[in-house]
Amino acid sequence: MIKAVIFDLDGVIIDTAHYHYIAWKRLASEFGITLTPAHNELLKGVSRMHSLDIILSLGNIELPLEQREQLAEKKNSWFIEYIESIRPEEIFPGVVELIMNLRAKNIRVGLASSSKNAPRVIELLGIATQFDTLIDGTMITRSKPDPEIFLLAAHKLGVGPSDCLVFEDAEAGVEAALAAGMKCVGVGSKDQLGKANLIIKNTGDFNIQSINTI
């Protein structure tokens, strides 16, 4: 019996992979790299420096950790101005009518994303309130795929790891749901999230009478 649903925040919620996209491009491109979208699917899910040192192994650049440090803040600032303009008009359809009705059957609803600016996301959005817990990237010590956001989630949240389901548009953080002992959806394509117990186009297109047959 599902208790708890999880979701990310990436892709799962709002497209704000966009924005981090433009922002990693536009540091990238100060060492002459072109980073592509194949390129962005790498930095899905992972942690902030993490991706920084994706990016420069694409340029084959080492980098002493405190100036890894000072880029990775330089595209965190970059990437907080582009989403102060974000709006609730941007949520994905059908998003706040599948919490909403989640909650109605008092099933517990979380948010872990690996992004430090989760909060700041959701309370733009005006859906901060709808959750029962917040984990975001400044709560954590390891990134997607390890399991300890999705862990740390089920904990706050008051539930078993097999009691949750995680929505997740990456394969990193589809395989850090399966670690934790959870059932996963998948949004978005079969090639990289076949893993997952369930593949649907879109979170809105999730069947809630369907919750526990995952």
Ligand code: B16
The other form holds:
Amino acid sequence: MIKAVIFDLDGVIIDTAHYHYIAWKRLASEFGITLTPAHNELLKGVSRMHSLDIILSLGNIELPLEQREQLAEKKNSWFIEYIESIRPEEIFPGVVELIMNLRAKNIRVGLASSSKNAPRVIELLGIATQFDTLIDGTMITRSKPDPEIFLLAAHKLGVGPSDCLVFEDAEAGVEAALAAGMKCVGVGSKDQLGKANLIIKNTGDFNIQSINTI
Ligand code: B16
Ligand code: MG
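Instead of the form predicted alone shown above, give the structure for the form predicted in complex with this ligand, please.
And the full complex, kicking off with our chain again.
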């Protein structure tokens, strides 16, 4: 029996993944690197510094830590600028209803985002009170695909990992959920998320009646 559902944020509840992409693309272009949507799949769900390291490795660029931290900060300042215009209307269709329906079934609901900006995004969307626990990138030491974030969310929700179902749009996130011993719904395409127990195109497509048969 699924007792808790844990949602990723970027790409599952709202398309902030797009804002990450354009900010990274802007930074990459300063190094003559053309970031493509395929490269971007590698960045989804992973931490800011790890994402930067992936981008620099595309151009075979090695830089000292101090300079990499400055670059990560620069990307983040652009990202923060982009997200300030986020409005509740940008929540993907059917997501608020899905969360309400889960809560009506006494299923606990958590959020587990690798993003250190997740609290601000959730505030802008006005949905903080919908979650029984909110875990963000400031609360973990290892980002997805490590299972730490989902295990922490399950612990805070007071349920065992095998009682949890995770919604993820990133390959690293699907791997993290499975490594935590949880079931995982992949939101997106089979090409990236083939390991998930179920793949749906949009979060709102999920049929809550099938929750215990995944
Ligand atoms: P920040 P999620 C992840 O969020 C993003 O998918 C990933 O692209 C980003 O690098 C990471 O958060 C860190 O974000 O720079 O804001 O701390 O998908 O786990 O909600
Ligand atoms: Mg995501």
